[in-house]
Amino acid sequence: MKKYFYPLIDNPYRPKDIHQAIKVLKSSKITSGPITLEFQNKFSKKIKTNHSLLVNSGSSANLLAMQCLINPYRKKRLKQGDEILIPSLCWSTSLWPIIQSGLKPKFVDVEIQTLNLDLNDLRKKISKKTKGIMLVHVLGNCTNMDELMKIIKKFNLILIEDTCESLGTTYKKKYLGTFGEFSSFSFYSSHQISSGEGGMICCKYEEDFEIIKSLRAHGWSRGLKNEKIIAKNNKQLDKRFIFYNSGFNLRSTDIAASIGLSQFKDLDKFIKARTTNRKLILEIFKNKDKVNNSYNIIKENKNVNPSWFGLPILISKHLERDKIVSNLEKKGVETRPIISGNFLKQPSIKKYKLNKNQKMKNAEYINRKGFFIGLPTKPLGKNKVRKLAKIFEQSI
């Protein structure tokens, strides 16, 4: 692999990490257990929501969510056909288990300034099949939640909180990912924290819980609440085999539980250093003219108080984007899009049928103008930042 002299993401991994994830393996009890237990009851402590499930991936999470709505153990279970909207700057695995669920996503566009939903875009997009607003945080940043969640309320909607970019933000002091029904998390080796793969759903009502627990685990009616009435009912089974609901095989292990607590102990130190090395990066960039004018750094919406994922940018409307992203990464700075570009242009898009010519002018833009480049959890020193703004000012 190329080596950066700016990378997106360092080894996230701190000896006290692995030593963590060892003493598991020395235990050889590494399947799901005590310490995945552990971690999914401090993750809701911290975060302030209900019910916490650690599962193998931020795109099960957001699997697993869509699934409860249409499971028939849900008494307001979603039908075929129902509505989902979503913003056209999304991740794949954000879209499709919507589809996957018998369900049709709609579109909605985003706010260049926040790169997060627009709202008066949702408002229009608003039908009698709507059912659902699947949200997506993006890098840290979000929309006004309060205004949201007007709409939730009159339009009597689900919203599902694909919050994979942004643990550990706040709106208002209330942390994202405990203002719908639904959230998700990942802890891929990218994100705020890490423990190699791995992801946390959360959810508001304990009847969401119990079907997200048995979908997690082969439809299994093991360690469900009611596991004792279900083997009284089918006394012809053994009752350590008695599958309840559909099911996939989405658990973690307490390998990767050990990792993800030992990184989590330690969210707001990260979270401190990743926003002291951004004011760092913006101080320095905005004493050079030419990179201030024609880089804009994207800023928090109001009311919040971000887990930066990483550094939005977005290039001056005379400057060609492909040219300055390969002028970066030939010096040494690593770039990628901001999630994935407007995914109205994804290939997949076409072959499943899913544009109808729908125009996303704002998303359109981000993804002719937008890169983000990595946030350290390391500090990053005067020197090395100069030597960025330098590269920065060199590819225009």
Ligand SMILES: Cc1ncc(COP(=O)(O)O)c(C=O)c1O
The other form holds:
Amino acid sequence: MKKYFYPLIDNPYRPKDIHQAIKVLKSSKITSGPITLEFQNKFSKKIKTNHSLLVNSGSSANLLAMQCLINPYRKKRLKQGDEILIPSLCWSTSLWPIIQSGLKPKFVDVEIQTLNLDLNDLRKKISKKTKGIMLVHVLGNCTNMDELMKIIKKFNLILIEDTCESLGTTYKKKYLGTFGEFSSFSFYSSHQISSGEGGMICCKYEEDFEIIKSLRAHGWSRGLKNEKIIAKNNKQLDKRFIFYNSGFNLRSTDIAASIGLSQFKDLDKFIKARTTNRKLILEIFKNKDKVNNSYNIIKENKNVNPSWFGLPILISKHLERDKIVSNLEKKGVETRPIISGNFLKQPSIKKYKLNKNQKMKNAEYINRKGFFIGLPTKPLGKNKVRKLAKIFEQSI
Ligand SMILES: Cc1ncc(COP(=O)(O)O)c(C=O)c1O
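Now that the form predicted on its own has been shown, please provide the structure of the form predicted in complex with the ligand.
Next comes the full complex, this chain leading.
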């Protein structure tokens, strides 16, 4: 593997995280158990959400949210063809669970300055068929949540927050992931905290929590609030093996939970360390005219206290992204697109005939001019940032 001077991710696992995982391994109880429950409880308590459930990825969390919305046990379930709005700057598995659940995605553009949902375009896209919004909080930033919640209320929409890239960000002191009925988080290795693979789904209502608990584990009745009643109504079955719902197996393990929990306890420290590194980069880049004029580092939106894990950058209009990215990579700076660029450009969209000549002007611009670099939790130091600035200057 190529060794970068400035990689996207430094090794996120500290000796104390590894120690927790070894403790679980030695206990021989490594499947989902007490540590998973502890992580879920601590997560709910910190971000102030009603219910949290650990899953094996952020993608699984999005899948569970969509599957819950169409589940026959839900009183107000969505039906085939109901419309869900989604920004075209999204991740693959923000989108596909909508389709996998028989619902219809409708794409909305984003704002160039924040990378997040364009509320003017959103208003234009709402129709009688619109039932919900899969909101993607892009790279630790978010849209104007006050305005969005007014729209949600006015049109009686369901809000699902894909918070996979924004754990720890607050809007007017309220954590992202607590505005909607559902939210998803990812603990993949490049994100704010990591458990290798992993994710959390949070929800507001107990009815939904019971459904997703069952969907997460084979459709089992085990661990449900009504487990005893279900057993009583199904006397012909072994009460330990009752399949009450349809299902998947999207559980995680206590090994991943122990690493995730150990990191979660230090979330605020990570945010602070990344903020300090970001400030240093901004300071040093600002003093280099050529760098300052050629690269626009995305800032947080109004009222947002951000939790970054990368530095999203848009290059100036007249510059060519591919050339700059290639130069940066050659000189040891690892880069990647902003999420996956304008998702409407992906071949999977063509295959599923989802792009009916829709033009997403801003997402397209971000696709052509944007990329991001990592933001480590370890202190960068002035010398390293000066060298980084030099590489940025030489890459234009
Ligand atoms: C916006 C967004 N949603 C969902 C996911 C999926 O998360 P995971 O990789 O944990 O499945 C990602 C992954 O990076 C993401 O960026």
